[in-house]
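Next up is one chain by itself, shown in structure tokens, the form predicted alone.
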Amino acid sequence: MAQRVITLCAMDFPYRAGHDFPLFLAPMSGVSESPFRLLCRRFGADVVVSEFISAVGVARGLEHLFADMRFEQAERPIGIQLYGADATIMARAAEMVTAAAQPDFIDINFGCPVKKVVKNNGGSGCLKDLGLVQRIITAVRSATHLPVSVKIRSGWDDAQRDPVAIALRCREAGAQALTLHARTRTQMFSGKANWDEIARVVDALDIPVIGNGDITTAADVVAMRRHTNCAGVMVARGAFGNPWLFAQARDLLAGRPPRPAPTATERFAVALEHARLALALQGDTRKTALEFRKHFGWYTKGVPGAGSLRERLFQIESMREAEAIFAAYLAGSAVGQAA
């Protein structure tokens, strides 16, 4: 494989964050709001993204979504992801989101399989047109000053699965880097994300390549890097319940040892720190606690007696029976060692 490594920094790109491979949050609804951005920001994250938000909905100026696009300081470098399939439509969105969020990038988001995005051709969804990714491509640049992201798929389906030709015309339109998830949208996240296609796409293009797809722990990182040459790594399910993935990814990445897997009481205070965040920034509500019951499942997973300590969770209405919760479980357990 050719040695020709282009670097973000080296493109003029807003992920400086004082490494030359950097790592990215993914985009996830429901996941990567602005706690979760927070907190993975601190374990390492050097880039993240919103949630997919769509175009549709802030040209028309619903305000639940501008509330979405709202970030702390903090998180910088973050991009804004933005969804649809109609060019003029994306390029007033990607206007408006310069105007009222001033992120650091925009980022075009070709590869969300979810059926209510796809039904109208939105996201991966508009690898079936590839005249309409450029024409989307082509607007949303002429629209914003800020840089130009995209982020896709290899292709609808296997019939269609050509990640090179679709990352070269999303270049030729004008994108300024590329994520590549390395399975089509009929796969949706079942297979094996086939990272010899990040390979080739790197090869391909004179623009940064970040490589997405099966990255669940930190030495998968290294192995992308290694096996793709690409500019960066997208964690996205990886991270779930698991921000120290960054910091033991970074470890590796210094050829340092990776640090130890955090105890079950580091991990109920990360847990905990990751709901106070949510609280402040979301609102001390029953809707908090209850969307926030999948961290606290995540949390959990791979302690001693999981199970049922998720039962419990699961049935949480405030983040205040949640900390009882785990303090049972810790004084439970420091109960079990002593005897």
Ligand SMILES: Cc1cc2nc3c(=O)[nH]c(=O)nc-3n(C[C@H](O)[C@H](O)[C@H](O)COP(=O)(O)O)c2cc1C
Given for the second form:
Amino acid sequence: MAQRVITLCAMDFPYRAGHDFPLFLAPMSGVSESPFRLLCRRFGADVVVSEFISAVGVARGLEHLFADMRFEQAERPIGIQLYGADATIMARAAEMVTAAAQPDFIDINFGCPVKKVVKNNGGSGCLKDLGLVQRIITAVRSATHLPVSVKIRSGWDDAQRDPVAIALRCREAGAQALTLHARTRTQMFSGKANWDEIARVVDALDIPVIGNGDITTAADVVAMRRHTNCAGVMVARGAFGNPWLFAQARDLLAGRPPRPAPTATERFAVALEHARLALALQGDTRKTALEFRKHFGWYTKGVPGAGSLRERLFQIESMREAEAIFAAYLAGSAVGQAA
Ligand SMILES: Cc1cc2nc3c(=O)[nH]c(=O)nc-3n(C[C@H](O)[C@H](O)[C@H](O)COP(=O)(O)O)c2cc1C
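Give me the form predicted together with the named molecule now, not the form predicted alone.
Up next: the whole complex, starting with the chain shown before.
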């Protein structure tokens, strides 16, 4: 990828964003829940965004969605992300979220590729109709006093791939910040995110543009900034079991050597803290333990003997089992401090 010269023109975020180059934890359904958001904030994420929430469900007053929206004050600044394909319902939902949850901003999801969402024209489905995108943004802006950001993909498919045109329409309709996940809907999560497109959108817009796609290391954060001149970077899959990435990226951005990777002991301690936060929220159920298998798998990536450790963790039915597996590993291997 060609290197671009950074012209430092820091854009003002419409919400408090922590640093002049903020690091975002991406909205991720089933991952970016309150416990993980809290941990990432502690490890240096400047802004977090909730998992996507159905505007139809909110407008109907579905209790469990309001529970999903809850967050701790320590998570702020936080955006609540809404998806939907009806401007009136999106506006009603934004109004209700503003009153009930009082987040720092509302984020509109125009990127979700999941079939059941796009079949009703929600998420990235909206990208096929930019008039609809604009009506939704305008309606949401007029329904809330909070700042409104949008998260888009580069287009629906290769034939309709035009992130600059989409972004300009969003801006025209009143979006106050924009995140580009530089893949099309039909790409889903395959192929490489096109960082050149992020650079083009940054050049075209006079609002903060946040780059997203394929950030897996702290060095990637610096590389994306250099390549695109974006106003901030959003980390998604790279944060799986790795909230340390934010602190390492902040070190690099500040010109310091990045702090070393966590030891196995540190990894397991944070994994279990994450689990305890989830237990406090959801109760000690088998369901929580099953949901946590994936997190434990991610937290153990790269430790010696990770394969067999993971095999055992993928069978847990309670958090206690996980605690015992971690304790046995550390007692037996004596690699806890060295991994
Ligand atoms: C498990 C998972 C759940 C996701 N859920 C959401 C979501 O609720 N809202 C959203 O806008 N994007 C969602 N995304 C997309 C991410 O926010 C991000 O745009 C995408 O993963 C690209 O970034 P990456 O290459 O760094 O992973 C999700 C992605 C994953 C992997």
